[in-house]
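Just one chain follows, in the form predicted alone, and it is written as C-alpha cells.
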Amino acid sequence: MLLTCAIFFALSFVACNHQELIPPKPFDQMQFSEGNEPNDLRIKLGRMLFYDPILSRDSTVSCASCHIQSMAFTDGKKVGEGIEGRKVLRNSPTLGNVSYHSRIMRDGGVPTLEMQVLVPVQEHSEFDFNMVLLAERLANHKVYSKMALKAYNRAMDPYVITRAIAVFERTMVSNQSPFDEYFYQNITTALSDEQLEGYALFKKLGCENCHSGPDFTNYNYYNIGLYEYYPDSGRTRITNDTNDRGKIKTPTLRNVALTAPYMHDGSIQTVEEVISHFASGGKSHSQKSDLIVDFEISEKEKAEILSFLSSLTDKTFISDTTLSNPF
C-alpha cells in the first residue's frame, strides 16, 4: 500500500465542500487478449483451474491457495506459500481489477495475465511443476481435456491452462464499495461525513500522485523509503538498472482494509502503521521518490483516512458466488 504524500501541509483542516471532490473516472472498457476473448466456458474451465490444487506437482496448492476471495484475492500472509510450505518472495497482492494492469507482478516482470500464469506453476517455491507435465496432467482428466476441446477446439496443452485462468481473472473486477455507490451511482447516503472528509484529505496530502484512478494506482514504481538497505532489489530484477533499486509497483488501495499485511514484503501490519510511515517521511535512501516527505497528522485526521478507506471495501465482491470456489 502506497500513502504518498507530495508537500507538507499544515494540516489545520477544515471542512471540506463536497461537491468540490472529483472521483476518479469510471473504468474503461476491458481489453482482452487477441484470441482470448471471454465465453461462458472458457471463463468455467479457468475458474476450476484456478482453484484446482492438480496445478502443482504434489496437488496440494492451488492459485486459490494465495488468493482467497474473502480477503479480495490475497491470503492474509506475510509472504505466500507454495508447496511444503515453502516462503515465497513477496506478499500476495490482490487480484480485484487485475486486468487492468498494464504488466503483472510487484516488479512488472510480466506483461500479460497469460504469461503470469506460467510463473506460479514453474517456480520452485510454489508449485514447482513443469508447464509441460502439467499439460500432459491434465490431458489425461477426463474433464478437463473435454472442455479444453470446447472451450478452445485444441488439445489441452499450456496454450489453454495460461488462456483459461487469465480469463476467469479478468472476472475479478471490483467496482461496487460505498465509493463506487456515492460517486457514481448517486447514492447519497452511500458516504458519511467522515468518509469524505477522510477522502478531501487524501487528496489535499497528495495521495493522489500514486494512488489515482479508478483503482487509486497508477502502476508506476517506487521506492518509498521502506528501507536504508533493500534485501528485496524490486524493479532492479527486470530492468538491471541500479536507479529502480526498491521500486515497488503502486498497489490499488481498493479492499484495502482486507488485504493486509502491507508492502511488498508484508512487513507492515496494518493501514495505521502504513499511514505513520509516510508521516515520518520513510527512511533514507539514494533512490527514495521526492514523493515521500514527512507530514503531520492528528489523530482525527488519521480516522477520517481509514474511514475513507474503509469505503472502498466492495462486500459485492468478495461474495460473488461466479468467483468462488465451483468444487
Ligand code: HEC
Given for the second form:
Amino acid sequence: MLLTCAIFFALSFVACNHQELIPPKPFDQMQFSEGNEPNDLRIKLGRMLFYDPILSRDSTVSCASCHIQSMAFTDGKKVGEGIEGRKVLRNSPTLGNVSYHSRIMRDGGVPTLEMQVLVPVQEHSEFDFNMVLLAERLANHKVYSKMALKAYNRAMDPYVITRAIAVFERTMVSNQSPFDEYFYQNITTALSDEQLEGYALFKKLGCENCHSGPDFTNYNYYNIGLYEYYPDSGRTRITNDTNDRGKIKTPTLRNVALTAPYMHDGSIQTVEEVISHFASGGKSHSQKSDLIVDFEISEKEKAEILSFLSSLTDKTFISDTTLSNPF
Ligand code: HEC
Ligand code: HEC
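Switch over from the form predicted alone to the form predicted in complex with this ligand, please.
Every component of the complex follows; first up is the chain already shown.
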C-alpha cells in the first residue's frame, strides 16, 4: 500500500490523496454469539418470527412493522408505533449491520441481540405481551413447534425465540453501496467527483471523529447539543450517571438517505438540516461533546456531503430477497 502510494505520489498528488481516503475494509468477519451459530434452519425460523405479528399480544404488529426493509429496516415515522397505535419513546433505528454494535439500543442498555428481543415483546408500547405466554403460544403452533425442534433441538421456548431472531438479524449486513463498490470492488465510476469531495469534507470537518470505521460509527455515546434540556436522558437511563445526560450511541450513516426522520427522537426531518445542526455547533449543554464545534459551510459543500452520504445507500441490501417477508 505504501509503495503504491509512493509511486502514485511521484505521478500525481491527487492519486495519493485518493489513497488516504481509503476507509477500513467493511465486515470481514461474520458475527455470531457462542451457542447460537447460524445455520439455514435457524435463520429461516428467525426470519419468520421477525415478520409474524403473532409475536404481539393482539397479533397486529410484528418486528417488521417498525423495521421495514425498503427503509433499511426503519419505519419513516418520528417514533415507533406498536399495538393500538401506542407510541414508543424513540425513533426506530436501522438494523443494518446491527450485529457489529458493541452494545444494543440507542443508549447501549442491552448487551446482546438475543436479549434485545425481550424488549419489544414485553414493552407496553410495542407488543405488550409476555415472553412466557408468547413461548406457550408458539409451542402450540404446528409449524413453529416443529421448526424449534429441528433448528435448536428443543421445544419452542424463550431460548429458541430470542436466539432465532438474533441469528436472522445477524444476516442483515449492508456493504454493497456505491461507496463499497468504489473502494473495495475498484469500480471507479461508482462515485462521482462531487461524492469524493463530500467524503474528503466529511473527514475534514471531523464527522469521522464519531462516524468512523466500516459502519461509520465508533459506537460511542455523545451529547451533540440537540437540546438544552433533554426530555430523553439517553445513556443516563442506563448508568444513572448525570454526566451521561443526552448521550446517544453514534448511529451508522449507512443507508442514511433512507432512514428519515433523524436523531433518537426523530426530531430532524432531513439530512441537510442535520448538517446545519452540526454547523451551528449545537445548543449549549454541560455534557455536550468537545468534538461538536461550529463551522462555516457553503451550499456547494453541503450538497457535496449530502451527495457523499447518498453513496452509502445499498440497493442490494433493501432488495435482498433473503431478508424480505417470507409469508
Ligand atoms: C413499535 C415499533 C417497534 C417494534 C414492533 C420493534 N422495534 Fe426494534 N426498535 C424500535 C425502536 C423505537 C428502537 C430504539 C429503542 C431504543 O434505542 O431505546 C428499536 C431498537 C431495536 C434494536 C437496536 C438497534 C440499535 O441500533 O441498537 C434492535 C436490534 C431491534 N429494535 C430489533 C427488533 C426486533 C427483533 C423486534 C421484534 C421482536 C423489534 N425490534 C420490534 C421500534 C420497534
Ligand atoms: C461528537 C460525535 C459526533 C460528531 C463529531 C458528528 N456526529 Fe453525527 N451524530 C452523532 C450522534 C451521537 C448522533 C445521534 C444523536 C441523537 O440521536 O440524538 C448523530 C447523528 C447524525 C446523523 C443522523 C443519523 C440518524 O440516523 O439519525 C447524521 C446524518 C450525522 N450525525 C451526520 C454527521 C455529519 C455529517 C457530521 C460532521 C459534520 C457529524 N455527524 C459529526 C455523533 C457525532
